[in-house]
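Single chain ahead, by itself, as structure tokens, in the form predicted on its own.
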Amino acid sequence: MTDLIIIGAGPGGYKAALHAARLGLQVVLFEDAEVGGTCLNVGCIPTKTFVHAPSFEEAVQRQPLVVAQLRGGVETLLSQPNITLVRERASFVDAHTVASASGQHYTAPNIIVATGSSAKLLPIPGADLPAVVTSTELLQQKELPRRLCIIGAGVIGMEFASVFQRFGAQVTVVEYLKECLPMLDGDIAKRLRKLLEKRGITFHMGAGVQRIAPAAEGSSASVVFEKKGKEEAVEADLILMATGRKPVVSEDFAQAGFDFDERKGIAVDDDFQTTVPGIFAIGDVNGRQMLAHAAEMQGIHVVNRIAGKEDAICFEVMPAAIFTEPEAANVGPSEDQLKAAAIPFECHKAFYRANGKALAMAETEGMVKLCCEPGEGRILSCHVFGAHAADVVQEVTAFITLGASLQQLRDTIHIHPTLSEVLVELN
């Protein structure tokens, strides 16, 4: 018997583990692949290192090093008495009851199910041609394709089109949306797509992908897709399906009793505990906010509240981050989805360009536009693309999480010169 069961090490499950041990529970951490998850072994982390390389070499050589040291720091911190990492499958037996894959039975009055993401493919023929990778198979290429097709302009493809461009490769993004990155404020997806159109990559947007073909002669696939009532096809060496990631959920779920479905993933309450008391998810496989801050922050509150702590972390208020080459980042909802809601508000906007900082960086392609409530009252999100937006963003996430108003932003001292006197420039 043990205070707390989390299966899943990765960035929600391990933080959880660390901090309900800082708070003097007792818990088995349960980990079948290596301790990060998706996020520090083929994700966040090893995109990152490859968005900051000068070359493709030089990235290729570095990413399994910086992988490895953050990997054996946490393998460090989860080294703690309070703490026990079993690494093996675990599987449900009942609501209280898990079992590791030889066979040892834990129970446990509170479980987190924090089992994360996988890659989500389109089903469509030729989908499973060799040439035909996830993001985990092409961080692990050795060699630079000469021709890179990436079917889906969300995070991940738009920020794999970015670096690979960068690195001497020829881009090609089919989506089937008509702009990039929903998430963000169209005005500042535009903006961006066009001046990466600019950089070499090209693009097809409003294209739906039909089929892939095998390698015809000169190349090893084709992808072939349709576009306004016509039929076209891209031929590459590689080819990227980024078409999202589902939860990962397991049949045995359904020993626990707790209400799960495969393209949804777990359903919980705005605690994040399931429909069994006792039992919580964290992270992707509750399809909430497929993001690694968010999972570490769901772990962190649900340990909260098992251990009778009260916290006052916002959920409704999330920054993300898009690493392409400028950066782009966002907080609350983008002026359409305001005006659909019909939330009164006001937009202010700012460009890089008029920025000393940026001048002096030679990074003048950015634009920020942050919405308040009329007459400069409380600030209701902000998106941005240029150098550092995500530091630009994250400070604008701490005035909407405090309720402040846009006023109360530009009476903010700011250093100069930064780049954060862009938000006091807000026209």
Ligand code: NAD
Second form
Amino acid sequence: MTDLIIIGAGPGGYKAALHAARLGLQVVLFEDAEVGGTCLNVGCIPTKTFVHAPSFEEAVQRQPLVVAQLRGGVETLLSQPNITLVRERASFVDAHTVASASGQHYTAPNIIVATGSSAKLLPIPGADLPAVVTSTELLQQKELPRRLCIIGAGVIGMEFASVFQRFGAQVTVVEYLKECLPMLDGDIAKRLRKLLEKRGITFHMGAGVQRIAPAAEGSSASVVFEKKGKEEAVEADLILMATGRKPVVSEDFAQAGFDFDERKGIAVDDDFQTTVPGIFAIGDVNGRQMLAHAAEMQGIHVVNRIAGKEDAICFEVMPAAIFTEPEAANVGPSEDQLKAAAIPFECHKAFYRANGKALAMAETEGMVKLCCEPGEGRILSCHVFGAHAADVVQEVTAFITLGASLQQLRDTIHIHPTLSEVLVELN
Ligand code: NAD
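The form predicted in complex with ligand NAD is what I want next, because the block you gave corresponds to the form predicted on its own; please supply it.
Now the complete complex, all chains and molecules, led by this one.
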């Protein structure tokens, strides 16, 4: 008997399958592409291979090897008696039945939908020109574009701008908003953008892209945008559209009867249950937090609930990182968001240039901003840019999750010399 059907073997789906198997459940896991989903095959892992490669040529060569090795590891983990991996597309027949593409029916009391997301293209003229690509196709390029124009200064736009500039491409970013990375503290986002600007990336901020026009010759094209009421254009050999992602929903979801929407994805409650009891939706498809680690933890929470196991996962404390060079990372609300919500707080800052390890590493560009309740009280948030910002924020995430104060952080002994010491150097 099957206890749980999971549709999609991305980080949400496959980690949920492994956790369920560990708890003794019988699982059927559907995947019609490669296991590992966007993150492993065309997202986080290939992008990080690029970030750590010394040259574009080496990145192109290493990327498929890294992906294949990891994918092999996931396949090995999944080949165990409690998991049946069905390498076919699944469609809902009713609330408890799913059919494979070859027509076999599978029934279970619980179903998890983990179908992920896909790139959202702007509905503008020229979006279908051959020079326009998404991050998936950009990672597949065999030749370094001489001029790369990136539409959108969100997470994908900034990560690719940083790495392609380092590889030697001439990079221009066109962004509708006044500042990049809106989820980050405005001051930190601005400092990161200015640093990348100094390295040679051109930014057009407050610039809404209106169309993409084919260039007079060759395969290049022009990105046409409006900035301060005037029309401007940037010519490029390749154009990356990094304007967000949308949940992958499918018409057969209607057979199961739960509420969903093409734009917002599948509606879920705080335990990630859809409007039909026994059917859950985790990861990008529920549109909550489009992050691999969010999907993983949502899956673990759902499986715990199905298996009757308690957990204390705190979904309000969700750290995130942007793998530019240097990195940026954040957990909790920004200073502006705290002000807007009228939450009393005090803000403490520290700079990488005063940290011994950062100086030794010649990584002195960086800043930490930590907000806590007045009087060095409970820590509310931390936003960082600088080398290994993700690791610095990870430490603060543990303190926030445990409800600790800044005083308790200061009382914690930090290894010397480490970048983490920047946290005990906060003003
Ligand atoms: P995003 O929503 O982060 O950024 C899209 C940007 O495009 C926005 O800043 C928006 O203002 C801009 N934009 C939209 N229309 C525009 C127009 N006409 N002209 C100019 N600018 C325009 O989306 P993304 O960067 O594509 O990322 C997609 C998702 O993937 C996000 O949810 C992100 O969190 C996730 N992701 C996360 C990581 C990570 O955690 N390191 C890495 C990659 C992707």
